[in-house]
Structures are given as structure tokens and as C-alpha cells.
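The chain below stands alone and is given as C-alpha cells, in the form predicted on its own.
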Amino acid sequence: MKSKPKRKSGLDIVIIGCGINGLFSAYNLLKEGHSVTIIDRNREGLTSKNNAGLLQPSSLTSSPTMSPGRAFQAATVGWGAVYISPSQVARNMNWFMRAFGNMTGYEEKIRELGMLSLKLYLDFFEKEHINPDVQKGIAALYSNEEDGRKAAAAGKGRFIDEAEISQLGYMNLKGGAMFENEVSINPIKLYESLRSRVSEMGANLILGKEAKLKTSGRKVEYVDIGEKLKADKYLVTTGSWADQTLKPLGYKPNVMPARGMIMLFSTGMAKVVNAPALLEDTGIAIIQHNQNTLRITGFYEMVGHSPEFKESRKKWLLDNVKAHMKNFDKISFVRQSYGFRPCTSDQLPVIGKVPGYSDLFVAAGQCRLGMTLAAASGYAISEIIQGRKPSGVNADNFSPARFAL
């Protein structure tokens, strides 16, 4: 077991949210020798563990192309992977209105933070000795050979034709791009292995609790887990709950839920396929973690928190990868779980001081990009709770007074 830093500035921190994001943000305040404390209501990390699990900051077009009249027929009859419900449009109009409006010309901002975030999970595993399946390249898959073209061209990736994409597992494809330098990951394994090293850094986890803020004015007096827990700084990453945490205290970071869903599948221990692939034309992600393991994830739905899938989406999901994986017949179904993304109406992560506070902070609203983007979000929030300015990206971009009420 590696020993305990020493602490060094005295400050005390809380932090709402036990998901990847707040692990990756107690690992570097950690790391400066900060007294750290973390809360959540559930025991694991359930989107955190529950995820494509593709670190791919080069590719970062929605999975399938929206456009608003996409959009608009994800909420009357549903299109593809995308479904979004009727009822949560009608509660939540202001949302979408700006959401159909930012549907593009968010892009390089995530690209410069998603990019800094893979140097930042190489560097990670490296130095913490940590290896979560990973896999080096992640192909991006289209139906279309111009779309591969496209694709390639615009992440400065290598395009791959049907012959290529063939050896790599997968048929009926015409084109593709190939980033060598992405890297997919096992979640599961990501995430257990964070926690277990916050914990040996010396993080105190309060698990099963349910946190809630307690104000006096605009300053954060304590937190209530049935005792008060104080603190010098407090810090939400609470994900799609993060509106819910936040609103009673008079601030709204503009975070939904998106729905998605993994199946886990035992390969015989065979090779079914050679290469991690996202389907871009359905957004599903395709990654073989080890010998045996197979995830395959889905769908984006805007349907609030209900966990429950019906059959005919779980079968629209099955029968895509059928048509696509040419060693599907040597797969076996193990489980399926779900998680919800945590998503801004602009497209972009929540990540600064809460405006009118000088001792809280929010990490939320990574949306698809919730892995990929954890490691620059946590060192980027560390550094600004710190009154530091993160270097290596621009966290204007991300400002949360862009929502204030």
C-alpha cells in the first residue's frame, strides 16, 4: 500500500458525487495534501461503471449526426438510438429550445479539454501503475465510405476501407477512420482501481448517505448526512443529478439525464473482435476488454431517471450488432445495466465556482463524453478550487455563470 501524502495547505473538502469525476477531482486534490471527504447516496459508481468506456476526445460528433429535425423526430415517434420522451420536453422546454440551437460549435472547446484529458489518463496509468484493459486505437465506423473519409480527415485519423474494417471483426461497413493514439478502457476496472487508490491516499468515503447542501446567505454552512459535516470547500460532481443538488441553493447548471445502456457478454474466450469500434450510423460502442469480456453500449434517451428499457429497444440494439460483428454467434449474454449522462443544454461541462459562492464548486455535465473528459474535469476543478488557473485549457469555456439564474 503507497503511503499518504503529507498534507501541505490545511484545506478541508467535501465533495457530493462518488462517480468518476469526483474520484478523479479527490486524486488530485489528494495529491496536493488536501483532507478530502466524499459522499454519495449509492455504493458504486453506477454510470461511471456503466459506459462505452472509449477514451476519444479526436471524435466527437454526436453518435448518430443530430440536426434539429432529427431531434424533433427522437421526440414524436423515435429515430434509432435516440428517444426522447414527449413529457420531458414539455417540463423542461427551455432546455431543448437552447439544446436544438447548440447542436453545433461546441466541438474544439471539448476537443481541447478532451485531449488534454488523454494525456492526463496515460500519464495516470503510468505513474499509479494502473491498467484497466487498456487498449491502444479505436476505430470509427460508417455505412458509408465518404462518411470514413470525413471522419479521418477531421479527427486526423487513418481511413480504413471495408477490406480493413473486415479484418478488425466487423462486415456490411464501408468505411471507416482509425485513431491510433485513443485508447479504449475497461470502466469497471477504471473506476475500482480510483477509488481504491483515493482510499489508500487517504479519502474518507461516506457511502450510502444522502448529502444535502445547508446555506447560510450565499455561503455553504455545513452538509447533512443525518450529522453536519464542515468544511473549507464543498464540490458537486453529482452528474445528471447535479440540477437537484444544486437548485435549492438558487442555482441551476442546466444538467438532464441521457439514458444509455451496456450488455455484457462472455466470448468463450475467443478474439470476436480485433479492434474497440463505435458504429457511428447507431452509436454503439463494440470494445472487447480481455480474453473474455465483451461490452457493448447504446442509446441516448431523454427520459429522466427510469431505469426500465423496453424489450423492443434491447432487441433494435442486439439486432444492429448481429448485422454488424461477423463473430456474433460466439458471444453469450452475461448482463445489462444502464446509467444516465449528464447533459447541458449547450453541450459543454459545468466546471468552476457556483456563482454567488466563494466555497462551492460544481464538476458536472460531461454528457457522452463523461470518461473521456473525468481526468481534465477533476484536474481542472482541483486547480480552480485551489485559486489556481488550470493550464493546458481554457475553463472559461466550461464557466458555470453561464447559467445563473
Ligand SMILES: Cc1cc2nc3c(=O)[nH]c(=O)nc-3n(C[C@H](O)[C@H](O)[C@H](O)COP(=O)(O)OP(=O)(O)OC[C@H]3O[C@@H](n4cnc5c(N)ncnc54)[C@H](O)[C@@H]3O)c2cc1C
Second form
Amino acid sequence: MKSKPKRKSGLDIVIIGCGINGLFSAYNLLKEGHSVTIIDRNREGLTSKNNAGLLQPSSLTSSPTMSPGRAFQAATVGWGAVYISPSQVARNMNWFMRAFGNMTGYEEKIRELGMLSLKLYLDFFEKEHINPDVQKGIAALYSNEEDGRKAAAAGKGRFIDEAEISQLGYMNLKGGAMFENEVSINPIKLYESLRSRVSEMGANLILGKEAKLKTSGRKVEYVDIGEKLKADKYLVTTGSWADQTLKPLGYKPNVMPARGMIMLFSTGMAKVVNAPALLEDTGIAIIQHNQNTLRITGFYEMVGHSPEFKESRKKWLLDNVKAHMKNFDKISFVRQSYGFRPCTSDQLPVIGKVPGYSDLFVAAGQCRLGMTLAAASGYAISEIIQGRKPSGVNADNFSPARFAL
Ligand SMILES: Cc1cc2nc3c(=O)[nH]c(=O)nc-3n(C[C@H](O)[C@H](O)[C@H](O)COP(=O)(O)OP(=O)(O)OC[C@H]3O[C@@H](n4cnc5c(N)ncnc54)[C@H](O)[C@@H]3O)c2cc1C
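Moving on from the form predicted on its own, please list the structure of the form predicted together with the named molecule.
Shown next: the complete complex, the earlier chain at its head.
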């Protein structure tokens, strides 16, 4: 049995999952003097590098609102960016039944966590001298002017009309909301800078190893990675795989993967759009990170962890971008990839102690807002692990106990 040398006062903590949530949790725990080991079965972050990089607490829904009619539409004729495979519905009936239920009040809870997160992000960039292509101002754009006015009022943004939208580099859109204080980042740069920082702070990163939790009664005995890793506390941040990690221990955080695509383009050193934008009618995000990199993301597909996209879907995505981006003919394709949003059935993340265990914690299920919420999620779970109540956020809103079996 291998156990790491312990610091005098700190805890020894093993984190499973080196995505953005694992990294921000590690960052906070290391700052407090604890000893941290992070394990990931991949060598590179997948979803936490492959997303739109919008840190956008005003985006009030964390995933599309479900209803039986919409699920049927998404599984048959299609519902824009959303696709739901019938076999996923059949296999995860409980998740969908809960998602179809009457959900109100989650928006404010997410917004509270998101606003705290945005503040923590800005402090983090300044304190650590990290600049992952940070840009202030995100536009939410609509083909219907009234939708733009409603979004501006609901999210306390500034209404923008068709003429201003055109100046930003977009077309065939009648209204929108500009959120001047929200921020976009290049997720690859953020992920890599944070991982390096956490490593410099002393984290032990074990990459390329599958981790399995081994218990004795309601206590974690060790993490199996081919050898036995023992710690004082264990944290699961395995994103859309959180159910698989925790189900053998008798707890299911109710997280399903919702697949999305990213495409990177070269702009030929030209400025092709003047602000990051979310085309709200189709859920497509367009962001120019720097002089030469444009990122386009889209789709919310519930198909398990399959990485294959149909050609017809890619065409749908590009046709929609072409219809709304004035300089579309100036960009050239570089590469594409995908990621899996970790989505709970009630639209809220799961952050806290795993029911029945005193030494096991989880921070997962941030879905479409996982990047936005990560700084605050990492802060909140690190406080909970240390036996403290996080300030500035009501952690009860995200309690894992709501999904206790
Ligand atoms: C197309 C797209 C666009 C998005 N846009 C935005 C956006 O603009 N703004 C925003 O806020 N969010 C966005 N998101 C969501 C965001 O990317 C995710 O919510 C976030 O990255 C999830 O981070 P995570 O750390 O929880 O999980 P992940 O990044 O998935 O990390 C979990 C890690 O756990 C590892 N793992 C799993 N099981 C094991 C095991 N047994 N042993 C070892 N390792 C294991 C995996 O390999 C993985 O690296 C987007 C997502 C997609 C797909």
C-alpha cells in the first residue's frame, strides 16, 4: 500500500479527473497547504479544452428545457442543435422523467454561482498573471428583435439592434443583448496554464491511468490505478463520467453526457468578427480568440460517449454560421474535435459530500456552463472538503443528497 508523505498540517487529497473542475479544486486546496494528487485516464483534457470558452453567468439555462414533445422531436425529425438518441431515452428513463418535470428556480441558483465564479476568474487571471486570450463583452444574438430585448432585460445586458450587430460582424439577426462584463477565453490556453500552475504549486499529476475507488463499508479504502493510492479525502471530478465513477459505490449523481462539436479556423491574420457571439436560435458560438484563431462550437446531442458526428450535422452547423457571419469566406478550416457536457436532470451541478461517506466528495454536472462555473465550483468544494461553509454561495442548492438512492 503506497501512501504519500504527509505535510505536517495539511490533508492528503486524491482527485479523480483532471478537467477544469479537478484543476480549480486542486488550485484552491494547494493554496491552503494541502497535498494533492490528480489522476486522469487521458493525457490531455478533452471537454475542458473543447468548448466555446464563454464565461457567461447571464446564460440562464444550463441546457435546453426538456419536454416529452421536444424529446420526441429531437429523436425523430430533429430539433435544431439538439439530438436525442431513442436508445439513450430508453436506457435513462429516470433522467428524462426528472428532466421533463416542472423545473423552476434553478436559474437564480446558477446565476449566483456564476457571478461568484466570474469574480474569482478575474482575480485568478490578475493574481497568477495568466491571460488565456481574455476578452470582455459577449453578444447573445437572435433573429427576432423581441427575443433580443427580452434577453437584455432578463440578463441585465444592453439591447443591440441590427445595425450594431452588423458592426460586430454578424448578419440576418434582428436583435441581441450585449453583456459587457462577461468574458470569453481560449479554453486550450486556460486549461494548459492552470494545469502548469497547479503542477508548479506541487500537485502530483498522474496522467494516462484509469482510477477506481475501492471501499470498505461506507469508507474509501484507496484508489486503484494499478497500484493503491491512499489519502485522507477523495474527490470525484470526472465530468460526464461521474455516474460511472460513483455508481459502484451506491451513489449516482445523475449526470448524462451531451455531446458538442468544436471547429477551429484560421482567419489569415484578419479580424473577422468584432465580438464573441452566441447565436441563440441555434446554440452556435463564434469566437475569435486572437489574430489568427476563430472557434465555432455547436450541438447538444445525447448519444452517450460516441465521438462520431454525421456529415449532415456538420453541414447544418456550417450553413448556419455562413448565414450569420459576414466574413465567413475569409476563414479556413484547421481542425475539429468534440466534448461531452456533464448534464444533470435538474440543471444544477452536484457539489459536496457523497451521501453516506465521510471522506468522499464530488463536483460535477455543470453541463453547458462548466467553464463558467469552474472557479466557484472548485472554491466551494475545497471549502467543503476542509469542513467549512463556502461564503458567497449557498452550497445546499447543489447538494449531492438530492440524488441519494
Ligand atoms: C461544444 C461545447 C461547448 C461548451 N461551451 C461552454 C461555454 O462556452 N461555457 C461554459 O461555461 N461551458 C461550456 N461547455 C461545458 C464545459 O466544457 C464543461 O462543462 C466542462 O469542461 C466540464 O469540466 P469537468 O472538469 O467537469 O469535466 P471534464 O473536462 O470532462 O473532465 C473530466 C475528466 O475525468 C477523466 N476521467 C473520467 N473517468 C475517469 C476515471 N475513472 N479515471 C481517471 N480519469 C477519469 C476524463 O478523462 C476527463 O479528463 C461546453 C462544452 C462543449 C462540449
